[in-house]
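In the form predicted on its own, a lone chain appears below as structure tokens.
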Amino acid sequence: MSEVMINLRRSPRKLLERDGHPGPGPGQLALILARAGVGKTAFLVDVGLDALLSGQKVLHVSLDSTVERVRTWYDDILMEMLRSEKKLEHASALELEIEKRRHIHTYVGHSFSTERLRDAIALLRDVMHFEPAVILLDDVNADTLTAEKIESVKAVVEEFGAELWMACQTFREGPQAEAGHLPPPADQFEDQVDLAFQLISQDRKVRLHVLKDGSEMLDEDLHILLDPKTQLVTVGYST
């Protein structure tokens, strides 16, 4: 079974590493920026599945979706992934392995705070012996994001030795990105961001750009597409 898990080709992290932008690493933040409906959650789930299928443990934290809704994202994208790989016969076994390695935590109806996040991760570690290597933070209200909050969340993630991937919504209306900066609202905490990517809808395709890597501000098309139908990443080049 482990051979099946590591041989799946639909790997966003491998594609990013190919282009010189590997995962952020423990205690660091990779930010996914996009307008509403473009594919932020799908991309986070792709990253989560990538980590799970490579044997890592994943904590998916959603601030606005139920556990059932998040699990459906994983189930649907996994099936598309296995269908594309012609490995549907492994679905049941992989679903079982994923359930063992993944924990979904939601804050629907409850306020989110750094302290509550830390308590949740500590509980998973101390009671369930579950120590995530990758933490995904989804459905964050952009209006509540500040440099201080991002710094405190990163400190918690670093304390537990995990890397953090977070989705952040951008807006068509209002202030736009200034040269050399991330688009609002991420410009308010860009110094806390170690890697930043943007999903851009263009000609019925969703393209992935890298905007920041370390201290370097960029705007490069990575020739990676997010298929709007299957929600899978693939390689694509501009014509």
Contents of the next structure:
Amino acid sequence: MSEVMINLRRSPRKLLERDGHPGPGPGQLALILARAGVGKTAFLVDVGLDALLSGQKVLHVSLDSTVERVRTWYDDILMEMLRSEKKLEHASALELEIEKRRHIHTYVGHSFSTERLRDAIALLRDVMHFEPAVILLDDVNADTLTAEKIESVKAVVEEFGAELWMACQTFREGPQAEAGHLPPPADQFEDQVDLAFQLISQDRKVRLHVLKDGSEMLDEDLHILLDPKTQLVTVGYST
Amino acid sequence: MSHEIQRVRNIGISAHIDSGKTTLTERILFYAQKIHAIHDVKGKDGVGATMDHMELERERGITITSASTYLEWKDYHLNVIDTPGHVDFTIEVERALRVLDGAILVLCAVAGVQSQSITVDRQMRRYNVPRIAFINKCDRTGANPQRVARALRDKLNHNAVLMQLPIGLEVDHEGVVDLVEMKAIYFRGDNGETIEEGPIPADLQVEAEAARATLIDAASMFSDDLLEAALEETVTPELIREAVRNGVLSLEMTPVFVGSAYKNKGVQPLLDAVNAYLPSPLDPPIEALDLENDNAAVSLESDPSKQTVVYAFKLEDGRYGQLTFVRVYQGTLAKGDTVYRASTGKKIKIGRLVRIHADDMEDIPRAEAGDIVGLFGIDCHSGETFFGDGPRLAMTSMHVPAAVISLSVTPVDSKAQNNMSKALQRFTKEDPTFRVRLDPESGETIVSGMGELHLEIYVERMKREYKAEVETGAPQVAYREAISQRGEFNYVHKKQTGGSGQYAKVVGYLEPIDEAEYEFIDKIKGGNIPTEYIPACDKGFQAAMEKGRMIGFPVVGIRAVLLDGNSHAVDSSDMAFMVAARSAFRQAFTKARPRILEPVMKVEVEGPGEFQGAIYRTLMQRRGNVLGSTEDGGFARVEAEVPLAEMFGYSTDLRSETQGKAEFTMEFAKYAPAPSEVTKELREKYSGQVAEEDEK
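Hand over the structure of the form predicted in complex with its partner chain; the form predicted on its own is what we had up.
Time for the whole complex; same chain goes first.
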């Protein structure tokens, strides 16, 4: 538990929990689907912050960013969270706590592979005694994803007892979702997805839909409006 | 001055240590006919490269101070600042960056983008310096410029685009393919001074066409004309150059050139690129502060006819006294002119004006906006602004980091004592991150700075340049003390033993603040403390902050609020209120949950992937907080924050844990509360010291 308790009224994950869609659970995958630029990274960072502030350890993996840039994401969104809670004075103490529980791991170029991810997590556990409960996987090139690849990544997170949140970019043009399926390219591996959300940009806000929970396909508007920059729940959200 | 301002280039050469920037500078000077022979760093002839004009630099084979030199290249006027690559000298680099309009980022074709390149690049970004890249050492075994260009994109986020392809690599490196003109360039003659152009070698034709297409593709983002021409297949070299220049000026593109300075390959085309792509003083917007108008920002123009504004960015001890390197930002500076110092408003008459070339100089009558020159006979600190008749303008102050480490220096005899004070006076004027103070208790001279090596270099310079033999104490970490909550005071200072007495009463509180070191607020109502004694209270608090109650280090982050008090018509005095405030501070400080702050460094370690575990271990053992890691092919980079107190001897430790294959950089990150066990240890040590001194 965080030493400095802050009320996470604006965390989308808290609202999902309230609405009967808690996190995916160990060894399972939650997928965030959105078109380019709608704010997948910010959403993942919100999920990360929520877990960190409730005392969990988080491994944030990026395939295209730098440690510095990911850190800035966390710092900026945390500040925004604290500003709206009028608790800015806790910023430095919270940042310190967050840093102890978070590890950012990035890959440059084409260095990523499931085996390498496994080795990296094992090294963190064996040398640093760092065992994440939540693993976030960002900037994955969705075009190259297959059900087999997802299965192997899920096997890795299961081995370490963590839950996996992953962002996946959907196409602006080309084939769109067929009824009862996730939008492409996620339809290629939808059986592997335990929980799926879609971020839909609308009137300078972002709406959150649940597309899949467990084995059930849905298209449920959660009536949650998110700020497009931070993906935090906008104050006074619509119902 | 006869040159047009559009043809002036104030450029820096910035890079990782050992990537060959001194050699490159040497070659540039040679081709511009500024020197008549080439000496290499640590060369066989024992002369050393021309820009490395300090003996110490020669011996170590590194550049410590930035020397400025000017040269002409094809009707363009270049001022070149050679900047050091070691992070311990960041103030030197940052000062140089302040006055530059553009830079060449030198990278090694074998080692690529190393951690120090990243630090240097971050600094350039902070000052919005447009840059072109030169991938040097293409003659070395293992050279791979394409991989380095990719690393520029991946690690530094540059939109790096190859402007050339190497013709042959390693021992076969003989020239470059110019992708703009689509021709081969060879460098003949003993020193590569004869340029021979020819058709692109057949085996490179396909690769060159593909690379040119990539170049046009990237550059057309910055020019609609080029975009159109590309569609119509009417691209000309001029259109490409114009587009690339737009990209460079907007800091959104980094053209990449290749070669080997040591083997005299690719230097002249690089100079052509400086002329073609880097900004002139007219390009970047320049702002000054109006000191008489609440520091309002004032836009300056590189116009010789406007009010003179000149910035001193570097001081050096020359044969004829202090040599002050300045950049003229606006107006004209001529021999005999009178200007004013922005800090004091004092008048100054300009004596000698010179152009500087490493150890040589030439007298000139005047310098105009955009130029970098040297002044003699001016007494000032570096970072000073001089302004001509008109508003009191100062160039924005520079970011000066806090000193994090200190050590005592003791002269061995009285002659050394004399020389040492001369040296220290000079160094503190030259380098704002190097500070000197006298410890009032031990009587020792304490110097402080940005790292072990930073202080080491100055101690050696004292010995060599000033013949001051000194002994140094063990390096000390610069701790700070702070409070973590509000603490109240209510203190009466009363003394009535014979003669006139002393009486003062102060009531109020201290509270922690983040944004400033100290703030004093007077909330006295109804004159309970007469106005004339208020400044004495302020002084008293400040005096108490010089030495904290925990371990005797300075206190920071305090707001002292005075609410009430009392005075006596006869017995109160400035002295009495000062003493009362000092004691009141101590009273409140103890109540305010005081804590020790320690400097924490941002440390980046890079090495082969198989040592990642070992790197983690070395950082964990030093109370490091690992922030993140990056995998890059077979390499791993780990970023951490580590208390400075734990970093002594780290290089030795890291070397032995990684078979010498990992390297690291560090720079100051922040002050953070020391953990309780460290606090306890420090306090025990301090009380031991105090007891020992009491016995004496």
